[in-house]
Each structure stands twice: as C-alpha cells, then as structure tokens.
Partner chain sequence: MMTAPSETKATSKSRAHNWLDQRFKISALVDYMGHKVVPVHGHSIFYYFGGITLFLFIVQVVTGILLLMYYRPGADSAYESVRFIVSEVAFGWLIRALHSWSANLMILFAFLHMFTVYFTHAYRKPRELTWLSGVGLLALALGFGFSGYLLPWNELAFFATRVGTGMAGAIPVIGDELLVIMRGGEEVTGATIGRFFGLHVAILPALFTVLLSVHLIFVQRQGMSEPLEWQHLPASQKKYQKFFPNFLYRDLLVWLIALNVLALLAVVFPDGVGPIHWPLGTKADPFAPPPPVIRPEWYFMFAFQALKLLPPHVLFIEGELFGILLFTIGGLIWALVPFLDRKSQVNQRSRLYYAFGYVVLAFIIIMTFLGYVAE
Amino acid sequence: MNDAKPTRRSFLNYVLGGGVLATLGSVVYPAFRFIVPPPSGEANVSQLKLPFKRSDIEADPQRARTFKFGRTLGIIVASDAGELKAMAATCTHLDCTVQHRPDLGIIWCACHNGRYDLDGKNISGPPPRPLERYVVNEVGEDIFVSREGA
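Put the chain from that sequence into structure form on its own, the form predicted in complex with its partner chain.
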C-alpha cells in the first residue's frame, strides 16, 4: 500500500504531462503546417520554348534576356562569337539575380560582386558553386531551353 501511492501519482503525472504535450502538439502542428505554403505548380519544367527570338537577345543592350523556367529564373546570353548560352539566373551565393556584362565578358552578380564566366563557372567573389547550365537548341526561329539530362 505504501509504495503504491507514488506509482499511482507518477502514473497520473505521465498521463497528465502526456496529455498536455499532445494538446500542445495538436495545436502547434497544424499551425506550423499552415505556414508552410503548398508547392506551387510547374515545378519540374524540363523544356521550354522561349517567348522571344535570337534577334531580341542580340538587340538587347546587355545582349541577354531573362525568362521564367519552372519556378526559377533563367538567363540566356549571346556571346561575342554569336553563341547562345543559357543558365539559371539565380546567384549561388545568396539568390540575387545575375546579369550579363558584355563590357567585362562575364556574368555578374551585383549583390556582392560575384563573377561567373559565360559557361556559368564561378570565377571570383563569394559564389561557392557554378550556375546550373541549360542546353540551348535552335529550331528555325525558335529557341528551346532544357535542363541537362532531360
């Protein structure tokens, strides 16, 4: 009888504590899930026909255009040799949008002076990784951009 008391008490404590935790959990969990937004559509776009032509890119003072590729931005650049190169436009450092600098012959990120060559390789500044390269296919007037391996 003597040692039954503490056991009963601790049992009740567990039940009570567990109940409180479960209640808290059932309040916090849905609230947390609520603030995580549902994924937006068109996540896995692997190929895209660009809504502009080579002449539009070459006419641009920056000799480049940005476009929406799935959920992210891409950039397509006309090199001096007349080659079209496409890659992700999101800087691998902290997500700024990169831009083509024809005067320097590089892809440049204004936010922390990150530099990439026209193949998207990071050459100086803080970016830790190269930009993701896309494959460019020209079919007549149309430009198609696709992810590597897709």
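Right, the form predicted in complex with its partner chain is done; let's see the coordinates for the form predicted on its own.
Just the single chain follows, nothing else.
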C-alpha cells in the first residue's frame, strides 16, 4: 500500500492542469460549434406541390418561377411549346442561383456565364455537369414536382 501523502506540488499540478484544460476547452468548443453546421429543421422532400399555377408562370415576364424544394432551390420554366420543365436552380459550377433568359432561350448562371438549355444540359461556360431535372405533373390547376426516380 502506498502511504504517500499528496504534496503541495502535486496539488498545484492538478490545479494548473485543470486550468489549462478549461482554457483549451473554452477556445476549441466555440471553434468546433462554428465549423459544424447546426442540424437543419427542413426535411429532404421527394415531391412538392407548387404554390402557384401555370397561368402565374406564363404571366411572368421571365416565364419562370423559382421555388424551394426541400433544402435547395428549384426553377420551373414554361417553354415556347407550352411545356413546363423543372430543374434544380443552383449552378453545378459554384452553386450560384440560375435564371431563365427567355430572350436567349436558355437557363443562365450570372456568376460565370454558365449556360444550360431548357432541359438542364450544360451547353457552354464552366458548369461541369447538367442541372438536376425534376418531373412535372399537372393535376387540374395544381403542379406537382418530384425528383426523377422517386
């Protein structure tokens, strides 16, 4: 059995060690909370009923509307043939929001002049891949958008 009594030096070492740990914790914990994003309250959705109708899209000068699709933005476009086409509204280059350019007949990213056709295929500029396409179903006046394969 060890009968060694705690010395004043060992007590001071414990207090000093605890102080160093508390200081490190007060620096590291806020940095960790800053780096790790908080959990999002929004769920991933696979289908969405849009809050507007075809007539609202066709009356818009851009002939397009953006909508929130879960955690991301989507865009729905009325083509000249009267077809509704929906796709993700974030550029595949640097996640800028894209917009419909009816004068050029394309989807355009203003950040780096990325261009997509109305099917979401990248046709020029730096975007490395096409936009994610959504399936559009119209039931009466209501428009439903869903992910392909969902």
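Computed from a predicted structure; not experimentally measured. Take the two forms, superpose them, and find the largest set of C-alpha atoms that agree within 1.5 Å; that set is the rigid core. Numbering follows the first chain given and starts at 1.
With the core held fixed, Ser26 shows a CA shift of 2 Å or greater between the two forms. For Val139, the Cα coordinates differ by under 2 angstroms between the two forms after the core has been superposed.
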